[in-house]
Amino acid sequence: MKIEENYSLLNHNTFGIDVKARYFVEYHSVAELVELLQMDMVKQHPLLAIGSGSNLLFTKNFDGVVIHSKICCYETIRETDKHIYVRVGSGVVWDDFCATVAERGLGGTENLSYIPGEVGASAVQNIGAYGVEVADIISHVETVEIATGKTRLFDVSECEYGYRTSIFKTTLKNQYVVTAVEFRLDKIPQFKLDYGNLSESVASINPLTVKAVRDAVIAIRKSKLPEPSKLGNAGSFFKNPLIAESHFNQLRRQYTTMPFYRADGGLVKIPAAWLIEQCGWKGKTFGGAGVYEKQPLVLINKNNATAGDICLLADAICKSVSNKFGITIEPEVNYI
């Protein structure tokens, strides 16, 4: 365990914002994490656990301790007739895990392929794509309580998963650090292809395989999303809003081509990308920040953007969507 001081976080956030952490520590085991949490340095300063920084916007230097997991285990825990349960360390790169699953021909992660980030953060954020959320395949989440250093195992039913949220982002925010996640994978894949243009992308493939769906998802994502190494971004910046049926019916009369998806509780999900594009933001710039010309859901660091540029652009987009449609869109990205 090595402690760095005044450490640049440029390579630890995909927006490419050059801010510094007062302290930065990487740990390789639960024992090291417990030891770290007992240090005066941690007890006397704010603490921030990060993954790859793919869902963060640092707005200033972090005057505290940033910790990053390097727990990279991968092991099969048990099997049933239908499922294989695997335990994966929080520091494993998410898409590396997806690739391993696809190579084994197991179902569950294919729609979530190529999402940037790490396994620990996936369980906190409840990442999702193409009609699938990671909560759909999580069995348990292993954690360490920050205040006490005690380990705690959360069953998926205790995690209070919702759209891009979990108990680790709400009532237990900043109270636990995820160290590993147990996933339930399908021996016989159950493909979900009815979201977006995924079904069209695999229509000619027979027999359909996990790898084929994964490859299609990756191709679609690459066609729409810029590589963070070339153009700083955090993927989808905004959540897709959920609105009441009555509100949707009212808007649908005026905007007959408005795309939508039925959601639980009688709500309707409207793609935020469509709303933003209708407001004329696609390809527009604000200071050093911009809206990606191929996907308006993505804000980019186009020309040495500051965090302020990105925040102001996001705020302006939210206001215009609200004014035009009466719909509130919220950032998926966490401001730090």
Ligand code: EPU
Given for the second form:
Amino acid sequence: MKIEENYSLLNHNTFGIDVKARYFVEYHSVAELVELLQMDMVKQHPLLAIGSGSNLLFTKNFDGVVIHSKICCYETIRETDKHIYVRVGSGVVWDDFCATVAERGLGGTENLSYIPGEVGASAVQNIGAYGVEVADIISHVETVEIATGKTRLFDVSECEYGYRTSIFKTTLKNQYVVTAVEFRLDKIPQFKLDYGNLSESVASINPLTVKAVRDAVIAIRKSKLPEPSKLGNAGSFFKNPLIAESHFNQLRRQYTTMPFYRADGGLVKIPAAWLIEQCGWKGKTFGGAGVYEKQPLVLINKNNATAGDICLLADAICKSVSNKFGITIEPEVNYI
Ligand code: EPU
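What about the form predicted in complex with this ligand, after the form predicted alone?
Let's see the whole complex now, leading with the same chain.
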């Protein structure tokens, strides 16, 4: 393992913020990770495990140890009549995994195609798109406990998955590092096409294949979302807020076209993109930061933005949504 010091994280966060980590190390196996966790350098400094940094906003230099998985295994581990279970290393690029299983005709990941990031972070963040969340196809998550270096296997039922959240972001935050994820894939794909215009996009394709749905999802994402390699961003900056039915009824009287989705517990989900657009932020810039003109839920690094520019813009957006609608929107992106 190579220990880098005073290391630029520019290529490790999709916002393209040039901050430094005091130490940066990549590990290639569970054994290397365990060895790393035992080093004094790790025990004496704050530790941050990152994937490809596609959901992070570094607000300052990180005075600690940043670690990054290069565990890149991919293996089929068991098979039943309906399913194939694959075990995938946390360092595998998420969309490379989606492409591999789509080539095999296995169902489950197609709606999640082209999401930036890596497999380990997908299981922490519970990535989701087009009506599917990764929790729907996870069976187990393999981890190492930071304090002890012991391995622990989490069944999906123990991961407390919810909308863009898991136990690894809440009660067990910064306590475990994900080393591999076991996915349950469908031999006979069960397509979920009821989100937005996905069914329209594939309507003329017969017979429908995993690859065709994947291609349609990629085309939709490319038309709506900026490529991080061309324009720094971290996908949706905010989560879609959930509000009480009474609050919703009151707002709906005033804003008759307000889009909404019914959610569990009598709550109503409102697209944050709509709220932000109504507040006049779409396409606006602030210092080097901006609000993407095709999808205002995405904040962009338009012109050498500093983290400060992005934070100020995000705060200003939250305030105006709160003032206009009485709704608190929360960042989906993790501030470091
Ligand atoms: N909308 C507007 N103006 C716009 C764009 C959208 O008002 O310019 C409204 C429309 O009513 C639209 C609604 O927002 O119907 C929803 O838009 P979209 O389908 O683009 O989805 P989203 O709710 O904005 C979520 C995820 C995305 C995911 C898409 C598709 C969150 C925080 N974001 O966005 O995930 O790709 O659905 O499933 O849940 C990410 O997490 O980084 C991400 C990109």
